[in-house]
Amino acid sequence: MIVAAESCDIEGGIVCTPSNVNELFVFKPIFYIGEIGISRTHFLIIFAALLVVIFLFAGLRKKSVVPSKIQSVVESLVTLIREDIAMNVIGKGGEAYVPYLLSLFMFILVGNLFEVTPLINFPITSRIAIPLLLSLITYVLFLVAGIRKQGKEYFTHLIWPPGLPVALKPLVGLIEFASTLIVRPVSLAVRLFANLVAGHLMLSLLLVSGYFFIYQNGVWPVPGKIPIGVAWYTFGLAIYGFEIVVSILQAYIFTLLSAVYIQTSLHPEH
């Protein structure tokens, strides 16, 4: 068993707790540049950047009419961002947005497969910064397109809606004018980040219990605990495999709520 105590002892299965919370969540900087210091999260953002861009320009920077494979799958995934979000979801004017809805799914999905990558298993989204930030911009993109398209319309209409009783206005326009500019970027960053979490947190402990279970006090393995480190183990593969349907969903989801908001703002009559 694992327990958390004030003493620690290792060998004997008990691991000491932290004298502050905060060293959980604080990544030491493995080297700096000058004086900002990179730490692993910050490594993993600029390689998840990396790797979606090496990824796109390898598919596309050569079209050729027997494709590659590498050439289907990114043209697969831009038929899919372009068709089934960006027109299907926005309509006209969509495809302005196909850039920024591309680039947002494939790199919240590379950060979301760090979580089961080897040597890595850290995905960079269950940080709350990273789905925080990228919920702003989409915050930020639905909020100018609202503007262009209907001028400060926009704000009256959410604050006093049309066509309803004026009775009901002022309640409706309250819950509209939080839900439109307090709740979405709020929503779109916790249902990523929350995910992520417990799809880590979930592996991280089926894992490191097997371990324990089979490994204690120098001895391997551990007469009598070999079943449930081995039944541990399962469960955590069996979890595994489940969190890469997640990451590829959790992307997914998070590039569609974009693309609902912004065509709530583009086409505000549907």
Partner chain sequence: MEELAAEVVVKGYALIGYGAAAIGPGVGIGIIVGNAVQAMARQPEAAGMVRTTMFLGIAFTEALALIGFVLFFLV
The other form holds:
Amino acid sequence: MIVAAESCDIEGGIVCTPSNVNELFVFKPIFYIGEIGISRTHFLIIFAALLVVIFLFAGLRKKSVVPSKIQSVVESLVTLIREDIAMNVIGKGGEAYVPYLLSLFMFILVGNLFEVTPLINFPITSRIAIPLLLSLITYVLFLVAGIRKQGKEYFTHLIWPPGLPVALKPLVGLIEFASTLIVRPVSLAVRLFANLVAGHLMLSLLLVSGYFFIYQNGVWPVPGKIPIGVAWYTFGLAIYGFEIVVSILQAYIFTLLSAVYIQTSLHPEH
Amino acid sequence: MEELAAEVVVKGYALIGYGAAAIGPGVGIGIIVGNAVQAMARQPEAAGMVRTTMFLGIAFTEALALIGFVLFFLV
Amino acid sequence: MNINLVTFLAEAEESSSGLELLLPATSELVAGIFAFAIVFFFVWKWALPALDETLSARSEAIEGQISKAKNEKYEAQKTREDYQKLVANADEEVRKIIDEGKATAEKLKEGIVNEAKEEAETIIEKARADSEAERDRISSEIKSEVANLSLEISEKVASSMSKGDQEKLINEFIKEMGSDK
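Structure of the form predicted together with its partner chain, given the form predicted alone:
Below is the entire complex, every chain and molecule, led by the chain shown above.
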């Protein structure tokens, strides 16, 4: 975006348009390992993991009987995952998935909150690689869980729920096959990815356009433009608050849906 | 130049398509949340369960709008 | 407007299209796998066991406190019961003492009253006896006086009277005396 701003020519009447959405999501490589450019994104991905580790470590280091502030936050987060998601949704056999669900939730949460963290302002989950990776892990996990629990019957149950009339089998089979094996992982990944892309787009466009209306890249603008810029900026700040909610909610929903998918593999009768 | 113009037209159609794709999920999410609020008001003790189910419903419905959003970038 | 579109599209032509946004970059995928592996192993091997330890320690501590509180409550109840018993005993004792006191007082009272009555009776008796004796003494004195007087009178009268009259008079007199008595 900043690159686009530098390239725009106000005197020539060219409005600053980002040439492409990629400009908001792809950073210039800092250095190269062989052919692969290592950019800020890669560092942020590792940094997110380290932040999760540091946060959990800080919360659980002191095993005091009366919890400190950070400890009670960590404990309530773990309780949320363990009781509300693992136990309530998966039910029997849910305890085994608590480590996965917890790390999933924490990693996505930190990755999402990078969107609204000052000086970072870039959600790593808006790079399709991260949601896709996590959704594939969930995909493999629930398939393996289903096969281990039900054997070969898992796939028949998957496509034809028990007690289905024969006449409906082809249609339902096709729908269920597509919805379970294709739509599930894709929608899981795309939901997180698209939410964060949309959020990042909105935030950068609103805040940066507000900035340009007020300051206009070093050239003081016509005074009449300033109210427009202020309005944009205010609206952008409102969206900023909304994005915090979206970040938390999307992390929760991703974890919840992973749990639901695992649950349908473990208990097909529901 | 004509190629560029054609691409602009395609982009315009894609935008319209995304707008159309957002209508259905918008209505759907509204219905889901409205009914969830009603359910919570009628049975506050079941609020936790209703909320979880509501988020699930929203997530499934929202996926349609988001797929439209992603397809906009695809063209 | 036209210029804007041209620049926009020209730039779009230069850089890759929006499709690139939807294709995962291999390097990011690798970084993601690495990062998620770190998080997962940390959570699996350290965080959850540590949390379980903390929670079980806490529940143990709470249980200990609860049982301690229960013990204390039991002790307090026991002490209270003891005190209540003591107080009840004290009440009884007080009542007993009062009863005893009352009984003693009653006894004393009766004794005193009886004694007083007896004394009074003896006094009365004595007084009666005294008065009786006095009366007897007085009456005998009077009698003797009367006898003397009558003797004197009779001597005086007798000297001036016939013998018949004398006798008659004496008899009358004696009769009178007898009825007088």
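C-alpha atoms forming the largest set that superposes within 1.5 Å between two forms make up the rigid core. Treat the numbers as computed from the prediction; the structure is a model and nothing was measured. Positions refer to the first chain, counted from 1.
A.B. asks: For a quick test of reading the superposition: does L158 move by 2 Å or more at the CA between the two forms, rigid core aligned?
C.D. replies: Shift at L158: 2 Å or more after core fit.
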